[in-house]
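Only one chain is included here, represented as structure tokens and corresponding to the form predicted on its own.
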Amino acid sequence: MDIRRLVRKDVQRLRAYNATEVPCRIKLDANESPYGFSAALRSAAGISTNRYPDPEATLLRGILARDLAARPENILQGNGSDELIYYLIATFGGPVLFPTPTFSMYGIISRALGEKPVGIPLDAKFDLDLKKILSAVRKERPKLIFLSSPNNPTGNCFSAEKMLKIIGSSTGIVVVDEAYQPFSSRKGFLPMLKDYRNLVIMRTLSKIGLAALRIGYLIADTEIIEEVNKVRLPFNVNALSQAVAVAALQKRGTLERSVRSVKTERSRMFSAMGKIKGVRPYPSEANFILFQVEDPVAVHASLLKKGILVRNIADVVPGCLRVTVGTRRENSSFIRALVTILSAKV
């Protein structure tokens, strides 16, 4: 029996997302926070494992609503942002438009659901090419537009003026993915929700130390939330994740200190990397730094030999690697290794 013949053609053409675990001493490849919240795990001790979780994640949505000055009915929980992207595309369909390079799951999930992905290259400064995007909006009439700001893997925020023009020009839904917003100097697009009914804000707890929980959430007009909720799977956020997330979010001061530490280290790393001959770091508003080297494959392999894992993204941004901001000790080890590797190549 040829199983592949039974698989939809668009799925046959897909490649699985590469999330392979690579043994290393210092892991700086996945944009995770170097700080966890193990104390919050105690909150899961009283969970009844034989019972389904709260299907509406009432406590979690309540605390998120408080922090965002929003209403719980304007928030929808997901098993990570990936699941919410899936729900959005399942709800509204395509075409699905996004700039490139950006988070790969926009395109992967679009294809998995049989919808047309429309990627529009960023300009030379990694900003939105407004002319090309607006032209594609008129031609393709996308049901969904995803704008990740700060953007992964480039690390920069897009022009707010350009983003507002895209939101105002679109007859579909515009999703501003603010996964990295806690590390940005900008306030984000939450205040714009009252002015644009087609605007959706997507956020996650993964980048601030709670990646293991897989919790993302949408903030949007009630009507949008109600429609997307129709395709949400029952009990999609498990009870353990809900309990730990609520406990961690109640320690807002601890979360904010960890974010400040990452921002301080990001600045230190950027300065140090800029002084290394053969390295061009790009300014970042996220918890990682994109940097260019002459031979990214060789540098990536040399770092790994020293036990330091970064992300090789030369296939999407030519000549570039991406390093996550870790602890001060981890970052110093990375800088020293980079200096040694590039000095040996001179």
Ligand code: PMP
Second form
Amino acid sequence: MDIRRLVRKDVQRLRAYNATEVPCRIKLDANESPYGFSAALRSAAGISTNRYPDPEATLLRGILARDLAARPENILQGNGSDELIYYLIATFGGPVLFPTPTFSMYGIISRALGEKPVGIPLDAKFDLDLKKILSAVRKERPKLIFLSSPNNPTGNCFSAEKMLKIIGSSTGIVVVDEAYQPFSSRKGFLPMLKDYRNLVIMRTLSKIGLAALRIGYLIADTEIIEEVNKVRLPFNVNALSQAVAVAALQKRGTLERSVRSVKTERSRMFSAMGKIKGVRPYPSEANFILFQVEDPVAVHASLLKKGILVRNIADVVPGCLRVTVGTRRENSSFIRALVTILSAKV
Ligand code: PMP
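What would the structure be for the form predicted together with the named molecule, rather than the form predicted on its own?
Full assembly next; the chain just shown is listed first.
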């Protein structure tokens, strides 16, 4: 029996998202935070494992709503924002438009669900190509547009003015993915929710020290939340994750301190990388830095030989690697290794 032939054509052609573990000493490849919340995990030990979790994640949504000055009815919880991307596409369908390069899951999930992905290349400054996007909006009439700002893997925020034009001219839903917003110097799009009913903001706890919990959330008009909630699996966020997230979010000071450290380290890394001959770092509003080298495959392999794992993204941004901001020690080791590798080459 040929199992593959039973699979939908779209899925046959898909390649799974590569999240294999590569053994390393210093892990700077996945845009996680180097700081965790062990105390929050201890305080979650009281959960009743024999009961299903709160399907509405009431406490968690309440805390998120309070922090965002929103109402819980405007918030929908996901098992990571990955799951919410899935739910959004399952709810509204395609075509699904997004600039490229960007976060790969918009394209992967569109294909998995049999919806048409429409990728529009960014301009030379990694900003949105407004003309091309608006013309694709007219031609394709996308049901969904995903704008990751700050964008992964380029690290920049898109021009707010261009984003507003896109939101204003779209006849579908526009999702502004603010996974990296905590690290950005820009304001973000939450205040725009009152002016645009087709706007959805997507956030995650993954980048601020809670990646293991798998918690993402949408903020949008209740009408959108109610529709997406119809496709949500009943107990999508487990009890342990809910409890740890609630405990961690109470520790505002710890959260803010870790974000501040990442931002300070980001500027230190950026200037150090800029001084290395043969390295071109791009300015970042996120917790990672995109950088160009002459031979990304060789540099990636040499770093790994020294135990340091970064992400090779040369297939989507030619000549580029992406390094996550780690602890001060990890970053110093990375910089030292990069200096050694590139000076050995000359
Ligand atoms: N959006 C963007 C732009 C991302 O880079 C990532 C993670 N790499 C996600 C969403 C997914 O985050 P989560 O861990 O919440 O699924």
